[in-house]
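So this first bit is one chain, no partners, the form predicted alone, shown in structure tokens.
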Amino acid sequence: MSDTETYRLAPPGFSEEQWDQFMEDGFLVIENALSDDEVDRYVEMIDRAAANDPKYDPSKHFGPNNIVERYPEFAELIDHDRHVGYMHDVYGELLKLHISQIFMRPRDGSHNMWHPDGARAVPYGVFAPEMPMQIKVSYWLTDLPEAEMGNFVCMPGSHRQQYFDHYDTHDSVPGELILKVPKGTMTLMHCNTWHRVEPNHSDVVRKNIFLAYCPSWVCEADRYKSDPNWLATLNREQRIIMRSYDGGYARTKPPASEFPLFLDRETGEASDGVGSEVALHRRKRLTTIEKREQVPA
């Protein structure tokens, strides 16, 4: 760790109440996370990306991946203080961006069926029955006051079950949550939560930004490696979180120069002091959630 290099404090993350709610429901809703000006700016960015994409058809669903690299103005979201602290609370020093997407859902009747994110034949829940192997953050940029506007639908608490009776159907299920929120809302979803999307029968085009995060050793979903020239335009934390390595094993053991990713937000230290006789890049470091769960009630 260089004495001359500046490291950032980990941005704010889950409150205890938010974490408890997230782990109870597998889903967390945070309204007014974005200002109207921020919403307008992101909508303009999405509209510009769509207009410049030869595959864009305004009458159909549009959902390109790896948007942070494909449309470089979205790169600011890789480590944005608005949400990255939540991700760092869970994945700590091995935080990685799993996938980044923009979605535009016009009136076209398209929808998807009940599913969890990640692997299906042997789900993430086999290996991590409680903790999420992936968390998806969603920015809702369109007012969704009613159902059938392309709404996200989930079954609260379903992240604890590896199978769902309505898997691969689009059935409405008692107890489901149809997300009806104002623009500017941010949501966080546990990857094991069963969910689907309603068709859009309105004249409003639903616009979203989705970013999912995971441990660095889970394979990324929307790329193999990133363009080195593009990586050179990023700040230190963004470049690390993209985890673009020449060797696959580096995802498990990143180079020493990538530690610390963030300083502890409470102490300002690069480490929590555990195993201080071991080099920082090889040292076990407690995540925020681990620390919280070790504190007696």
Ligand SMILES: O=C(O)CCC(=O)C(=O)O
The other form holds:
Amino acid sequence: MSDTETYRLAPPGFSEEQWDQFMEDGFLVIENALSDDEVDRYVEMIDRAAANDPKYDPSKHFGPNNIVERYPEFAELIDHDRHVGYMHDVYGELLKLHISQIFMRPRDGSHNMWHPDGARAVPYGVFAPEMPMQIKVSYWLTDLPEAEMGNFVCMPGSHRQQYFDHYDTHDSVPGELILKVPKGTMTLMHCNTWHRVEPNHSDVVRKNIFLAYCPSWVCEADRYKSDPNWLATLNREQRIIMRSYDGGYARTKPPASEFPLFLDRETGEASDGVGSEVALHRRKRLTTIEKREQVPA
Ligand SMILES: O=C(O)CCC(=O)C(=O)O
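Please supply the corresponding structure for the form predicted in complex with the ligand (the preceding block corresponds to the form predicted alone).
Complete assembly follows, chain above in first position.
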């Protein structure tokens, strides 16, 4: 860590209650996470992206990937204080952006069947039965007061199941949560959670942003590498979180220049003090969740 560089404290993340709820349900709802002005601005950005896309058809689902690079005004979301602290709590110093998307779901557009995100034949849960290997953050930008508005639907608690009887169907299942939330809501999903999408029989075009995060050594979903000219426009944390490396092994062993990604928000330190004889980039640093769950000695 050079004396001349200033590093950011990790922004706020999960409260203990939020973490418990997230791990119980595989899903967390945070209303009023965005102000009306912030919602309006993101909607304008989405509308602009659609209007400038020759492939955009207002009667069909629109869901481009890698929006942070494709539409550079979305790059601020890579490390936005509104959500990145939650991700750092879980993935710590090896945090990576897995995918970024904007979605527009108009009346009668396509809608997804039940599925989990992540690996299929050998799901993440085989190796990590509890901890999420991906977390999806969603910003909901249109009011969704009723069902059948293209709502996101999930089965709370299903992140512990590798099988789901309704896989690949649109079945409405007892116990499912049909997300009916006001605009400005942020949700976090443990990506093992089984989910589907309601049809949209309304005149409201559902608009939202999805950003999923994972450990740096899980493959990214919407790119192989980022354009170096675009990376040069980002701040340090954004550039690191994109994890655009020349060699595959750097995903597991990132270069020394990328540590610390964030300083511990409580201690202000780059390390938790254990193993200080080892160089920072080679040393384990406890995640916030690990620290919280450590049994007192
Ligand atoms: O549009 C949605 O609400 C969910 C989309 C979805 O199923 C997914 O991105 O995996």
